[in-house]
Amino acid sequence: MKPTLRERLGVLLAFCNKGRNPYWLTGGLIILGFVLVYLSPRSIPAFLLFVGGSSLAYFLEMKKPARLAFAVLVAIVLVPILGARNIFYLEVIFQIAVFSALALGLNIVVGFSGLLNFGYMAFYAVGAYLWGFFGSQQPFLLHEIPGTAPPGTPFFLAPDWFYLFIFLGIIVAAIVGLILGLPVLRVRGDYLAVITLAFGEIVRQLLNNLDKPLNLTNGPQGISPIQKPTLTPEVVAFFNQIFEPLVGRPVTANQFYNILFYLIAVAVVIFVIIITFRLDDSRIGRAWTAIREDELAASAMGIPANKLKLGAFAVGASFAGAMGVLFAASRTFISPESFTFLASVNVLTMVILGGIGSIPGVIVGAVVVTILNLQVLQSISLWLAQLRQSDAFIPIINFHWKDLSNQLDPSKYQRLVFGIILVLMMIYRPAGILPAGRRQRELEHVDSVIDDEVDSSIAPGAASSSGAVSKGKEDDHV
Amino acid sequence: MSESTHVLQATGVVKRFGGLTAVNKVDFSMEKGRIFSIIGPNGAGKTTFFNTISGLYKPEEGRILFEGRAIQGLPPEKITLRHIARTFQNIRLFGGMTVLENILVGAYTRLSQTAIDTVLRTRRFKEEEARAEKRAEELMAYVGLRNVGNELASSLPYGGQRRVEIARALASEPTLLLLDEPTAGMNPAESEDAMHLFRRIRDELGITILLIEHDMKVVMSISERISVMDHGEKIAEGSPREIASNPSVIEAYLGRGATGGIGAGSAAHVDKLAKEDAS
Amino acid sequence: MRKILASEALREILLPLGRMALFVVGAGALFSAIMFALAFLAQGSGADKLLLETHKMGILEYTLGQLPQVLIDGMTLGFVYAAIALGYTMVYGVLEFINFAHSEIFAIGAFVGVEFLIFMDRLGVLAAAGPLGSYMYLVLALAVAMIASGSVAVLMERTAYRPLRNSPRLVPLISAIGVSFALQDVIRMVESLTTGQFYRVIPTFGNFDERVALFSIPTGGAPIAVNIQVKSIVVIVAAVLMLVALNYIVNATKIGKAIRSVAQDRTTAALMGIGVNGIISFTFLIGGALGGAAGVLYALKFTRIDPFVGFMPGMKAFTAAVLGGIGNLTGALLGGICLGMLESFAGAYLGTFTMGRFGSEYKDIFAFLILIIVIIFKPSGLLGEQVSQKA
């Protein structure tokens, strides 16, 4: 007999797990990785290859100690130098964990709940608008037409209440999830998805129409010029005097602040991690699952099922929230076509793609979908306009890439690519690149006792001991 | 016959869906620490009466008391608080989660720790979450399932899962356990094995068992007291001896010829139980 | 099998027409009253002082001088909307499923008659066509836009939707929401591999912008003179053709039969020796050459199309759809009616009447509330649900 190809990745599996060889085979993979990168900025396999060995960081079994180090030392040193060299790959990993903040929010919602949420990009528009509207001068623009700001307007607040505004965004993001969360109350399944995505279009469209009567939102225009937090020179000159020599030059407080940043950013995905993580596994999480899984059951257990999928919306939507804080900050310009349906959309494929309910498999699924947007298809893209200026033709059908329109960019065609991927996955593998495995436990070894009179363990007295609300009535049970 | 003794009573209880009244007028009581079946023809309104304790349908009229508090028309959640848990009839276990899990959602309503305790992952919640994981595993020995703790629930036998489904409700500390049609789909064995749990429970966890079953066998041998369901209304009550001479349940069963249950055949089974009432 | 009787099918046809006459009037006389309480109560404000001043009429005159053309222009759009939301409302009497790759089945429509004509103009006819020939080149043109959009949507469901019919709900609306992106961009990749550009506009052909004067109305300031444009009553015929045809194949043969009986309860249906595949198939091809049709009709009333000109009508006529109550034919025929005339009333005075502060583009916005509004207070729409006796 053949071994199949699972077998086959078995065997190759268990060699990698093997001894020390996860920590060979991860530290080298991203070193190899790191100097690849380091030497050749602009090849997608090597930018493959860091990300590929960096996530077996996660995927090989290892310490925990180890593994941390390991993430450490990729997103705290390795990623900054790439970047600080290259700032189109920190743009990337930026994006990366911008989106995957957002998938994991989406995740709560969707995958951990089951409740279909296209309209999930609005609470990432609170998050962005609130720092838009405070963090620039938009407070004093209120009665003037769009695109007509008077000649030194100050900013409304300093630009240090920028990290305060993280956890505004968060709180109000959260107000605004369990708002736009009440039909849930009453709505269950198809319908609660068309429900979200009008919510979402209200929010856009109100986006787009409040510069009158007041101009909240300058209208389609947008908000711009959105405040940074300021970044002392010293702060700058430290990570040059550190880094310079690894990175070749110094770097510029404008690209340092890419690298804020980033960091910024990683920092509140490893927050988000954590919390979903630690809700996922816990009576919260169980919950969820279980009004996923059959609401009028979990209800029938005790679990108050409203309160519960308002707690997702709202939830869900603060890691919006807190990265639309940041998104504004870092694009200091932000308008009303970033949180269109196509944008939610984008989010679902990223939760739908990685496996929908799977923390590793929605992050999976934010960087597949991030590179695939902005450096597949891109050079793709790029490759074609190359081929169009070249002499070379395919040779059987005599067709010349000069002939090529134009018009045929693949980077242009988010849509064909995002709707393809999410109808094959519905089709062929609906719970996703790796799909959500449900927690295994260490049980200790009780043995069953269905065939014997008592079982001592769970005695009369025992049986609601470990209950903090039992009531105490087991004299009356004996 | 004192108050006290009553766990369950319930006046006067209708439910209607739409011109059809499932549930008509029902007076009913039982006692604590028995075990009570209700029986009846397919329709009779067997499953909408559990429902409508249970909190799944609110009643359009009558009282529903347990220990001697009012709880018709409580949502779900709120009656489990109580104390009162179920299974249903045809097994809704929440087939994605493990074993384990499933009996974890049980305890739901026993669990104290709030989602500021679940992310800073306080000792309070660890200790909780290591009680909880325990006291399931107990659970699951209790009820006689080996090494499934990490199984998908829905990878499970009919007969498991089944087993699963009393472990979760057990897991919620119940008082008074609602079990529909525990045994259905079992073969006689599994029956046998399912009505020695029965007892046990109640016997060493001291739960009043209220339950519904089509299985004759089992109803006559486990039963202190049977109700009797026909067209939305009680028709009968009283110890299983007399229910089965009860000319009016025979006829509501037989009289359409369905299931055979208490015919001739079963006539020798219910004199063996007439002489451990007398014990 | 009982055979139908001609008076019956007389009936049949008789009896949609009678209904639409119902709802427009009554849909028309209801918004009007609402506007002109509203005129009334508003009578002395901002925006009455305002009219005065640059209209020379006060706020009620000016309302009921706008109406005749509001209700001409509401009725147009509302009988486009009825003709998009029978196609949702079909697919989910059968199958319980938000198609909502519709959109993109009326935007295709649209391209297709669209590219026809243009086509037929760059040969000449178009423009040396009489009055006769015009109409038959349009009624061509809807022929080929109901043929590619019914065939698109039989393969759609063939391919993304049927795989995945006895997945949990979610499955086939995520895969119809990949369908619609994907559609679009399909347009969008033909289009401008073939013409260099993604959005396309209508020949002007045939005497279909002239505008018919029907009355004036006379005013305090320069009398309002009222009028409807040739492609209004097009489309407005066109429409009601349709609408009738498609009760008619539903209520009065096999088929339709048929379909109801699907709709009803589908694995009885199979045991009764009904094609259930081909039914549902049959089901997409009409729900989707009406879609296709109506994306005609639209492009000749405004023109110009792009790749997603399908969203918000779309969008529009599914709620059109939920709020006559959805599986329900003659509830989707009254939800667009009345989606058109607020459509048509918000964009004609919303800004008036606001003075400015709040524009016609709010009603998108009304149109999306009402979608809300509708699904949690009456998710059975207006109509009730009537899955099994449509209409």
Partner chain sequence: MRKILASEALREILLPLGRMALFVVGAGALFSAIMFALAFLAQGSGADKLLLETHKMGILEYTLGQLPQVLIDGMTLGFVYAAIALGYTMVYGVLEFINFAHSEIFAIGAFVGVEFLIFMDRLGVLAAAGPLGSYMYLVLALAVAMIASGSVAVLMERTAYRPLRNSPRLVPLISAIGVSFALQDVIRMVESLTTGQFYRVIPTFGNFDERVALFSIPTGGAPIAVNIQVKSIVVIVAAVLMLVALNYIVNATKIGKAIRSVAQDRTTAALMGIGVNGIISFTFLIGGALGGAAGVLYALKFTRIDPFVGFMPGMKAFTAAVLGGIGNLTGALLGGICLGMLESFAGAYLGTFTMGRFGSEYKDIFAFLILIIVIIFKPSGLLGEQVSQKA
Contents of the next structure:
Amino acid sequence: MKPTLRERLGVLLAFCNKGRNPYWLTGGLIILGFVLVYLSPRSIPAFLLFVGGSSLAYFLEMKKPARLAFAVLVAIVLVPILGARNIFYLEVIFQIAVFSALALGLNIVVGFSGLLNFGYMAFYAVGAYLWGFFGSQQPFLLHEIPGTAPPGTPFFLAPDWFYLFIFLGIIVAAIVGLILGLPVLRVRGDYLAVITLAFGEIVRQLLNNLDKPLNLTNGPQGISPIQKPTLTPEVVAFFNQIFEPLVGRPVTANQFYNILFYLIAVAVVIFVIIITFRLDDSRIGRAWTAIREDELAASAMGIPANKLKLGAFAVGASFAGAMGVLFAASRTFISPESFTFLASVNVLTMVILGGIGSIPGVIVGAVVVTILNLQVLQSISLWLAQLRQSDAFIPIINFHWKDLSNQLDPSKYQRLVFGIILVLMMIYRPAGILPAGRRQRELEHVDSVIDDEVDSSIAPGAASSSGAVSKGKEDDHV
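Having displayed the form predicted together with its partner chain, please output the structure of the form predicted alone.
Just the single chain follows, nothing else.
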């Protein structure tokens, strides 16, 4: 019998996990991907090979110290070197870290508790505007016309207050999450989605219109400049002393800020992952699962459903608040257009694509969506732009590339591409790329029940047809 694709993959996985193969395979792919990206900084296949090799440290069977060693090597050594040579890659990985934290926070609300939230970017905006207001000149411009600032206006706080505001962003966003959770305790299903959508739009409109009578948010023009934390020359000199031979040139202070924000984002993501794993394996996590499966039955068993739903909103919002503070400091500019409804849908897409309720699956979803958005589609658009500027054409149909419309650029159809991907996922893999164990078992149980029902419905007809055939044969014999 010809082996199926799943059986072949099982044989390949068994070979990769045999003996020391996981260590050699992971280390070899990481080094190969690093060398290819180092030599060809704009190569997408090389970057994907580097990311794939780095992810093997999690998926293959190896000891925890080895996993930790590979993670430290990639995150602390190799990525800063590649980022110093090409800032774009560091920006991609920074975006992956930010959206991973956002997706993990939304996964607590959607995946653990079963509460659909379409206004999640409101909490992200709360953290961003918290540091954007106090870390800029805005407190001294409350009575000024939006977009204007008298010369010599000082900043309200020192730059190093940024580190404290990461924790304040967690607290303030959690409080806002509790405020959102209070009116949604009485509704479920589609009504919950409508309320969260309205909440997200309310926050965005407030940011747009709170420029009068007091200029709190500077309106649609946004807040700028926003301070970055202090970076001493000694830190940059220490980095150059170690990594300059590998990078090939000295790193400036502005370039090192990208590395600094990347390291802070990685630290926040690690903290979020630890908290999420601890919550999932606790009494609170099991209570959230019970509420998601059947809230009425959970309440009948003594689980305080309302308090736990409020807790889910608060915990999920706190992760977004911390990343909002980091986003404001890294961009030095924020505006309401960064926190739209489509941005919330984008984060929800990551959760659904990776696997609802699955912690590693959500991170994989954030990686896939971010790379598709920032690298694959953008690279295809740049390639088509180069073809338009050349005299190349397709000989068979005599089509000149310069006649190709700009409206066909893939970067303009990101939502369409993500929509097609989600449709295909719902048809062929509804549990996501890396589904949660409980979700996978539920879908397998449903499939087995459907197969049993189909078999039972076909069996009587098959029996009657076989009886008719045998009777016909007997009549012919007679």
